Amino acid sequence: MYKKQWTGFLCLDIEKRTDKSVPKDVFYYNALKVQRPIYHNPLRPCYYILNLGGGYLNGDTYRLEISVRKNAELTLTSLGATLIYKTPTTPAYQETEILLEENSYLEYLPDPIIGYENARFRQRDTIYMKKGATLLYSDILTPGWSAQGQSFMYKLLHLTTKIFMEDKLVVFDNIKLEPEKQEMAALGYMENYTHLGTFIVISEKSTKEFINLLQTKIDKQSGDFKTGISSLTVPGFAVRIMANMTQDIQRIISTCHTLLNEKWYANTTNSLRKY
């Protein structure tokens, strides 16, 4: 769906060769680009998307095109968090579609998005899955610096994902963050914390016995924080998490993707250090 109008634009499609995952098309413009990929698993390349511009303004839109083909496997970040300005008349918007083939696996984890003050964005994420494709997804929202020094000081953060599977509608994920309309510290809100995480998993390897193990490592974890597992329709679960600093949500998702590595791949490395 390119058109040059967008602010950027990133297609990256990743197949599958020999035993290596390499990339089919790799085509950006305007503000997104991706580095070279690196291989921190031999088989499977790990790409970082990088803003040209160094955040979002008023008015700008994106789109990422992501394709797993069959068998293939993709890791894709960011290389810093997405950071959305003042927006004065016009919210910033991005839209992510992504495509998994039969057996693929997709881990996607980018940086925190940091609205500022004044800052206004709107995200659509759909995620397009076929039989045996295997998805780690996460988001993190947090607030930015304000003049006031006071939290919640951007106007809107709306972050809409939709996951099909086989074409059948299994994750349906709004959360809107919309601080002069709502009552931030209530129950069924924010409840006093200021940072917001998510972490989607969905694989046949999922079991209950999975999430259980998973939950007693959250609970054995430092931190202010308050977390809960919900189970997916299909072999899969959503974590969502709640904090006051982005560390505490970022070493939750890190405890959860290091338990998933560990006994469903006996593999440990997981680290996409950028710094």
The other form holds:
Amino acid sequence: MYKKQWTGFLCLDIEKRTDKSVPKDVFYYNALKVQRPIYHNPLRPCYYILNLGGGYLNGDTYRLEISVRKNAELTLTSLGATLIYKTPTTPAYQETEILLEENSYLEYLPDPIIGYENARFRQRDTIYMKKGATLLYSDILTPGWSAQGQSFMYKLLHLTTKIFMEDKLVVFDNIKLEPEKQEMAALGYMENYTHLGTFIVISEKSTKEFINLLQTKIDKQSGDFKTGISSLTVPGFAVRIMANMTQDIQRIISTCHTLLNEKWYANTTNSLRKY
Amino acid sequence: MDKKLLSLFQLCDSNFPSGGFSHSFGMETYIQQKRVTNSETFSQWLSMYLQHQLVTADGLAIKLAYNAFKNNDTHKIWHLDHLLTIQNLSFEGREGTRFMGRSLIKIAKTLYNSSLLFEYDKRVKNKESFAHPAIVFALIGQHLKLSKDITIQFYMYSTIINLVQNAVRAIPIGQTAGQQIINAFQSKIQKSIATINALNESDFGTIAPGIEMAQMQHENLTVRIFMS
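Please supply the coordinates for the form predicted in complex with the partner chain, as a counterpart to the form predicted alone shown previously.
Below, the chain from earlier opens the complete complex, with every other chain and molecule after it.
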């Protein structure tokens, strides 16, 4: 696996030293890199992932390896959307492997994935969590507009997310949007929406009451979108959002994030610049 | 009809107490939103449910279970039960299939002398497995030595008639219209077999966003006649 030459490779290993979470190892090559971390929260580094190539092209392959060691904390996001351009012969591919050790904390909130005309993209995210670890995970899928102003010109956006808790698979999410093969506007599919967002939270702090409170907060948001929230088989929940604008999805995710910071960590600051 | 076929057919009878009577799997949300209002809109919903739940999850799971039977890989069967349940991000959707799975096992174990079914029952009681109707069908189909394709078709057919019966009561639509829908779906079920046979494991559990959204939103309906 390591012998393969990836279009972009990033390894990020975070550990906790006394109070503060710091990089134990940061390594990247080719098209991926991270900037120096910013400490929006004085104890938790926030890394912004950069794609130096500007976008994902035919046959591109990316791999990210993220480790958050015992009790350590990390915010991981991107500096701009993941742009998927046309892939005439081979879909672009990205795999991410995340390890969250005991009582670690990761918020992984990348910018949207934008599929342009004739783009095909496969993403495989695998997350291994240990007891007491907390995960906030999001993805947003959006169509890039074509020269003709049409939506859904991409060919394939296929995201498979697996989350293991103590080696047991607890979340399996498989989103495969293929506008050529499926009438997107059909009842039961994307209906009148173009953007699809997902926010998954796994935390021992998650309760039914919190999910109900979150539901009331989301119901108060205005805008043209639909959301569903449901609890998982382990403490935690999934939020799915259908909308026509990235901002609407980000606002819902931000609402969840803010409420969770407030209720679970008595923290009213928001750690990301993007909301 | 041959004896084995007749035996599997018993599981598909709408009078068979599978518990399907209480579960709409999100259809009720569409009814309340006034988007499923007649046989046409119901058929649209049902088509999507067939294509993205019964084909990519349940049907594909039965196919994979049959492969596992061939390889004597019992562990894989129990993994499929797990996967089928957790791939559904809707709590009520999971509870619905679990409830139906358990009802089916309870009666099926008195009718079919299948050791794997007994083992499944034990695993469910010990909370090692969730219980899912598709796995029950796979176990019984295998026990009766019926083919994978026949078992998948019977499973789909039983789910379709169940959902149609629920639509007849809830929308409501006429009994005749309901039977016409069941009739129209027979060819769709047959076509689905070819689709399932062409699917890979990486296609497992691909969602239809609206179908899933309605299942999640069902939790918040204030007045409801279905549990999911």
